[in-house]
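The chain below stands alone and is given in C-alpha cells; this is the form predicted alone.
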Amino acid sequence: MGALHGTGEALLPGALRGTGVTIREAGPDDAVAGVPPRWVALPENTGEVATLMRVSAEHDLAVTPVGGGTRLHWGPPPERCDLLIDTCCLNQVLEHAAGDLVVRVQAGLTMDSLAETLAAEGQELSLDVPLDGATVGGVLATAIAGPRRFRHGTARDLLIGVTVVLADGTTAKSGGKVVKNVAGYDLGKLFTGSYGTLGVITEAAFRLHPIPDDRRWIIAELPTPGTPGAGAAQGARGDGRPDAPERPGSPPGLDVLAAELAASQAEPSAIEVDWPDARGGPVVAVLVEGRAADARARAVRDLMAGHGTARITTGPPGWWGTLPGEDVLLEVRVPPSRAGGALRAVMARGLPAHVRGSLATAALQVTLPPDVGGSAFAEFVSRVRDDLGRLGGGLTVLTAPQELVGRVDRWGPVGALPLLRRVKERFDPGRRMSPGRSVGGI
C-alpha cells in the first residue's frame, strides 16, 4: 500500500483513530474502480476532514473522497488508495436563504434530500442528476448535468461558493461567503470535474430557481435514416460521413432543428435526443416551463411538425434525464452547431450504439453492448474520435470493462493537459489525492 510499511504502518490505524473521526476497515463494496482501500473514514464536518488530511499527509496515505458511491466505477482506477473519506455524514443543509435564492449545504447531502428541502419553499436546484443516490459533492466532482443544462447551466454555473480541504489539510474557500481564498484560483471551477484529484469538497453554495408552476414536453419522432424525406441529419446522403451536407429540397436536419428550437421565442429549458437504434429514427423531446407553458408548447410543436410527428404531454418521456446505460458508457462533446454530425458519426459505425443527451449543448452519452469485442470497441472509439475531431469535438470513455478500456486512451487528445498538470502540482504535489483518476494520469 504505497509508503505504508515497517514502523510507519504500525502507527496505523491508531493515528487515524486518534483524530476522533469514525474509522472502519474497508470492505469489497468500498473499492474504487476495482482498487480496494485499507480504511474508510466517516467525518461529520470540514474540521474533521482537515484533521484526517493532515494525518494522511504525515503518513503519506493516498486518499480518495466518495459521496454516494454511484460513480466510483467511472474513470481510471487510482494508482493507490489507502484511505477512503466517505462524506455520508456530511449531510446537512447549513443555510437556506430563500429570499435570496441561495442554499449552502454539506457535500455528502444527497440531491434527492436537497430537492425535498428546497421544494418545501417552492424552490429548486435546476440540475437533473441522472443517478439515484448522487450527492452534492459527487455531482460536482464528476461534473454530471441533466437536460436543463441548456437553460440553467451545469453544476459549475450554478455553484456560487465552495469549501474544500487540500491534501495538506488546509481548508480553503472561494466564491460566496468566503473566509479564506487560494489566491488566483477559482476553486469552484477547478474542483468541478476533478474526480477528487485536487482535494475534498466539504461544502457548496448554489444559486436556486423557483419551481415552475407549469411544464410541458413536446416529443417528436423523426424518420428512420434512409427513408424518403428523412433529411440530412439522419444520413440523407447515405455515406455515413458526419459532415454530409443536406440534400437540396430535403427537410431540415437535426442541426437545423436544434438551432431553430434554441432560438425560438418559446424559450425551451431543454432540448434532448434519444436514438436507441440506427435502424430507427431519433426522438427529440423539448421542455418548456413556467408562464404560458401550454401556448409556448404549441408553438414548439408547430415548429417541430416539419421534422416528424410531434405531440404535447404533461409528463416527460420515460427516458428523460437518465443515462442510456452504464456497462460501456462514453461521452461525446462537440460545438452545439455540430450535434447532428456527432450523432451521425456515432450511428454510422455499424455497432449497436444507443445515444442520448442534450441536442442543444451537444453533450451526448453513448452506450454500447457489454459484450462488444475489444477490437471492435477500439476501432469504434478511434474512428468516432477522428470524425469528432473534424467537428471540433472529442470522446471520453466514462466507464467500461477493463478488457475494453485497456485498449484505448480513456480521454483522447486534451489540449489543456499541461495546465491541468500544473494545477495538480500546485494543489497536490505529493500525488496523494486520487492519483491517476483524472485526465493524463493526474
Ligand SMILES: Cc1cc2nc3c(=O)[nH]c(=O)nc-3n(C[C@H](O)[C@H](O)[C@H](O)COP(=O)(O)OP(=O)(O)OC[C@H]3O[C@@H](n4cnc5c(N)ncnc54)[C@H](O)[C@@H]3O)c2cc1C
Second form
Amino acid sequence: MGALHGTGEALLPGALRGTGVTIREAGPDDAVAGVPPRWVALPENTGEVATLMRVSAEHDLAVTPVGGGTRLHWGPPPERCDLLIDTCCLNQVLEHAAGDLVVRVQAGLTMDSLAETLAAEGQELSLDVPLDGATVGGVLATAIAGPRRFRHGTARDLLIGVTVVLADGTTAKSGGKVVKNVAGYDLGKLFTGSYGTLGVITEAAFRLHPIPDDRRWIIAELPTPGTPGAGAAQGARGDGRPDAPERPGSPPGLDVLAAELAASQAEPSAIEVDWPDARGGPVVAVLVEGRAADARARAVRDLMAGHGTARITTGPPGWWGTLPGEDVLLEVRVPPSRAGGALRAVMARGLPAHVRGSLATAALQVTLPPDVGGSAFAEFVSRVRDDLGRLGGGLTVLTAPQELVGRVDRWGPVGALPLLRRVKERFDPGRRMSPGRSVGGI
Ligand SMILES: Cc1cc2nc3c(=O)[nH]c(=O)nc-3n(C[C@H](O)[C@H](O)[C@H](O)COP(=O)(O)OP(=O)(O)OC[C@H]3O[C@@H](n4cnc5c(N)ncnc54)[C@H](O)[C@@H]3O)c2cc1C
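Got the form predicted alone; any chance of the form predicted in complex with this ligand too?
Let's see the whole complex now, leading with the same chain.
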C-alpha cells in the first residue's frame, strides 16, 4: 500500500488521507477535457479503489477513472471532477493460464505490456489498438476495436470476466459473487463503452489466441467512382439496399465485394478500407492469417481481381489499424452489409473527407480538415446522419475543436437512451462517476 505524499497534503480532507492510498494534488496536466480535478489517487489493487470510492461517496466527490490518459481530452467534459483515479499502479498480470488460453490482468496494464507477456508464450489478445500507451481499462471503457474485429470480435466478445468498483464502493464481479444492486446485469457488456460513467474497471479476464505463424495482406486499389468500370467504388444508392452492379458487366459494388470476401473460404481475419480522397478510388486491404496463408491469399487476390489491381504483401499497408486523423474525427456505424452506402454518404458531400475502417463490420472513422468551417461541418454532420439513418446507422463526433463540435449534437439520435439512463440511475444515482461524459449527458 502506498504512502500519502504531495505538496497539497494539508489540503486533503482527513477521510481521503485516511485511506492510506497514494494521493497527490492535481496539476494542470491532470485536467479531463479541460476540467481540472482536485486530487489524483494511485491505487494498487481493487481493495484500494473500493476504499477510495467509499470515501468519495461519503464526501460527495465526483470521480473520473483514467488509464494511459492517451485521449482523455476526447468526448465531452465532465460536469465536475474532484478525484482522478489513476490506474497506472494497477498494472499486474494476475494470472496467465497459457494452457487454457486465458489471462487475468489489472485494468491499468498497458496493452503493449500485456502483448509482450503473452508473446513469450506464443499467444495474443486479438484486439488491435490504434494508440500506444492505452490500458486494458481504457480500451474496455471506450470499446475500441481494430481490423481483426471481423474475425475475433471486439473487446466485449473477448472479455470473459470483469471486476468493477461501483460508485458506492461496492466491488462487483461478473461470473463471481452476485451483488444485490447489480444482480441480473451483464457487467462486462455494460462497462465496455461506459466511458468511466458507471464505475471503475479494476480487473479483466480475456480469451486468448495463439499468435498466427504466417500473415498475408491482399491490397486492391479500386477505380475512382465515375470512371469506366468503377462500379465497385460507386457505393450504395443510399436507399438502404445493398450495392448492385451499376450496369451489366460493371464490377459489383463495395458491399458485394465485402460480402464475397466475408463468405470466402479463405477466411480473412480483417477486411479494411481506406479512402483518402473522393477524387481517387478506395483501397481495400484484406488480412489472412495462419495455416496455408499464401494459398488463401492467392484465392483472395483472384476474388478481388475483378474489382481492381490486387497484390499480395507480407506486411500491412502503412495505414492499417491507424486512425485517419485526429483533429476532427467522426465515427460512422451502419449494419455490416451497408458499408458501401455509408462510404458513399460521406464521400459524396463535397468536403475533403478521409474515411478508414472496417468494410466487413461497417465501423468506419472519418476525418475532416480542422479549418472546414462551422456551418459546413454542421451541414455535413446533419446530411450524413440523414443518409446513415436511412441505412439503419448513425454518426458520432469522437473529437473536434469546440467551435465545430459546439454546432452539433455530438452523439446524434440514440434509441437506447432511456435504458442507458435507467442503468446510470441504478449504478450511479448521485451522478458522481464522470457525469456528462457519455451519450445523452449520462
Ligand atoms: C469518449 C471517448 C471515445 C473514444 N472513442 C474511440 C474510438 O472510437 N476509437 C479509438 O480509436 N479511440 C477512441 N478513443 C480513444 C481511446 O481513449 C484510446 O484509444 C485508448 O483506448 C484509451 O486508453 P487509455 O488507457 O489511454 O484511456 P484514457 O484515455 O485514460 O481514458 C479513456 C476513457 O476511458 C475511461 N477509463 C479509463 N480507464 C478506465 C477504467 N479502469 N475504468 C473505467 N473507465 C476507464 C476514462 O474515464 C475515459 O473516459 C476514445 C476516447 C474517449 C474519451
